[in-house]
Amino acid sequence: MSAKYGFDGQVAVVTGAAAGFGLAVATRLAEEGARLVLVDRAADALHSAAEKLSGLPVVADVSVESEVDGYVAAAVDAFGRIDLFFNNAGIEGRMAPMTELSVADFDRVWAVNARGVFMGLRAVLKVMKPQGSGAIVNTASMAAIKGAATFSPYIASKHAVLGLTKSAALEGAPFGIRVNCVAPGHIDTRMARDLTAQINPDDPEGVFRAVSESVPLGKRYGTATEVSNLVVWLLSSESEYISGALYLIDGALNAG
C-alpha cells in the first residue's frame, strides 16, 4: 500500500502490539513510513512481529509503572522523541456478575485498562509537551458509553480511558497535543472469541452468530483492519482539529 498520511520518520509508540488492534495500526503506521517502537508482554509474538515490521520490540507489562517508563525511555533513547502514540494494551477479565466477582477481579483489569492507560499518558505527554506537538489515541470501547450486566470492570475501566482521554486533551492542547480515543463495538478478535466463550462454552460459535446478527451495519463483527483505519487518520495531520474525542466503530451497534 502506498502511502497516505506521510507519516514517514516519524516515532510510534504501540502498546499491544503483538496482535488485535495493535498490530494492524502497527502494521499500516510501518507501511506508512514511521519508525515504530512496539510494546507487548507477549515476548514471542513481540519479536515475531518486530522482526517483521523492522520495530523495536520492548517486552512490558503496562501495569507496571517501572516498566511503562522503561518502553517510553527506550523510545527515546532509540529515536530521540515520540511523535505518535496508540495507548492501547488492554484486557477483558472475567464475566460474572457483581456478587460473584473479586476484588482481585476487578483490581487485574483496572490495572491494565484505566491505570496503564494514565500512566502510558503521563510518560509519553512528558515526551511530547516539551517537543510542542504530538497526537495520542486511546483504545476505550463502546463499554465507555454503556452499562453491561455481568461485565462491570470492563465497563468501568473503559469508561475511565474516556475520562482519561478528555482530561489527556485539555492537559496537551496548550502544546500540539492531540488525544483521542475509539470506541470499538463487535470485531474479530482474539478478546471477542475469548468473550463468546465466557457467554456460553457448550455453544461459542453460535454466540458469535447471535451477536452478528445484531450488528445493523452488515450483521457481522468488524475486522482489526477497520478499527486502524480508525486509528491511523486520527493519529495523521488530517484530524488536526480533533482532540478529546471518542469515535465510535460499531456498525451503528450503538446508534439507537
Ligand SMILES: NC(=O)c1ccc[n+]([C@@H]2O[C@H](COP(=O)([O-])OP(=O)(O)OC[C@H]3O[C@@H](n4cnc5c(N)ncnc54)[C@H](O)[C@@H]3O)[C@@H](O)[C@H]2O)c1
The other form holds:
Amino acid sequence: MSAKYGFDGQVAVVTGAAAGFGLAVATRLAEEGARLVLVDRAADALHSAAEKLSGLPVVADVSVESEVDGYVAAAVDAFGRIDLFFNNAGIEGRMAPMTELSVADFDRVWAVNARGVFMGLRAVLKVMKPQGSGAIVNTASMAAIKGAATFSPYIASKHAVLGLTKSAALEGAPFGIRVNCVAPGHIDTRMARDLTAQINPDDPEGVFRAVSESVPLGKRYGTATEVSNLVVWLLSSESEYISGALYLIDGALNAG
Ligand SMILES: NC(=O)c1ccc[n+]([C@@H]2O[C@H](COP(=O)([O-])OP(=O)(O)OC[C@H]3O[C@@H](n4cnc5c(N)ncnc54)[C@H](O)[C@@H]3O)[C@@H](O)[C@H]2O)c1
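Can you switch from the form predicted alone and show the form predicted in complex with the named molecule instead?
To see the whole picture, the full complex is given below, headed by that same chain.
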C-alpha cells in the first residue's frame, strides 16, 4: 500500500501492538512513514513485530500505572513528542452471568480496558497539550453501545471507553487535540476466536459460522485490516473536524 496520509516522521504510540488491530494499525502507520513506539505485554510477539516494522518495542502492561507512564516516557525520550496514539490494548475476560462472576473477574477486565485506557490518555495528553496538537483513537467496541448477557465486565469497560473518549475530546479540544473511538463488531482476531470457544467449547467453528451469518453485510467477520483503515483515517488530518465521536465498524450488525 502506498502512503496516502502523510504521516512522514510523525511519532505514533500503539498499545496492543503485537497482534490483532494493534499490529494492523502499526503496520499501516509504518507504511505511511510514521516513527513507531510499539507497546504490548507479550514480549516475544512484540519484539518480532518491532523488528519487522522498525519500531521501538516497549514491553509494558497497560493496567499498571508505572508501566503506562514508562511507555510514554520511552516515546518522549526516543523521539521528543507524540503525534498519534492508538490506545487499543484490551482483553475479553470470562463470559458468564453476573451471578457466576467473581469481583476479581470484573476487576481484571476493568483494569486493562478502562483504567488502562484512562491512564494512557492521561499520560499522553500531558505530552500533547504543550505541543498543541495530537490525534488519539481509543478502541471501544459495539459493546460500548449495547448490553449482552454473560459479558457484563467487558460491556461495562467498553461503555467506559466511550465516556473517556468524550471527556478527553473536550479536554483536548482547546489544545488542538482530537480524540475518537472505534466500535468494531465481530472481527476475526485471537480475541474473537476465544469468544467462540467460550460460547461453545465443543463447537467453536459452529459458533463462528452462526455469528458470520448474523452479519448483514457479507455474512462474515471483519478483518483487522478493515479496522486499521478506519483508525488510520481517524488519526489523519482528513478527519480534522471529527472529535468525541464513536465510529461503528460492524457490517451493519447494529443498524437494525
Ligand atoms: N476482535 C474483535 O472482534 C473486537 C471487537 C471489538 C473490540 N475489540 C477490541 O479491540 C482491541 C484489540 O483486540 P484484538 O481483537 O486485536 O485482540 P488480540 O487479543 O488479538 O490483541 C490484543 C493485544 O493486546 C495485548 N494486551 C492485552 N492485554 C494487555 C495489557 N494489559 N498490556 C499490554 N498489552 C496487552 C495482547 O498481548 C495482544 O497483543 C481490544 O481492546 C478489544 O477489546 C475487538
